[in-house]
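The data below hold one chain only, encoded as structure tokens and taken in the form predicted alone.
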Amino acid sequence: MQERAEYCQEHHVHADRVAHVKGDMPDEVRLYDLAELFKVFGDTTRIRILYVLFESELCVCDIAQLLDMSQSAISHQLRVLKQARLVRSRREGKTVFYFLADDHVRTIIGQGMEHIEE
């Protein structure tokens, strides 16, 4: 059975609702930035990295071991995650540890997992 596109049965614009939403709508730059943020979540490797960092602060060697990937591949993806401000790092001697940037990232990952498990 082919799904049909949804259309209004009767052409009637609810001007009050449209005006309300239009007044609260972010500008195009902010919406673009939001879309770019969600693109970062569109890569399985980055999601796997975020998930392991959801569980614990780790160095590149630890992440590479856990995900059975090369350190260079992990480093590349960590760079993308840092640029998106999803991951931060701290140095302890010669080792750099990575962790989720803030509770917002933790919430996004946690709620995403809850959503797919419903």
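Would you mind generating the form predicted together with another copy of the chain now that we have the form predicted alone?
Here you get just the chain by itself.
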């Protein structure tokens, strides 16, 4: 966090580029939110849940069964996904159905897949 001058001499730093980049950086809050969003994608369980919802809406119980995990674990993760506005839910009697919130989920996961399959 300090002592940078010790490593990096004035005359070495590529001042022009540094100055240029410094200009068009999104603000800290936005970058933080962005990282938070990707954190949500960065867990196998949540990725699997999202994938499972690609096809159709499902209830908590269905998802737990599909992923062979406890209903509680799934519920916790659905909450995270919901807070990130990646999924939404609707209630039908005792059952709660979850579904993908919008198409960004598909695009982001699609691009990710493309990347790892290169």
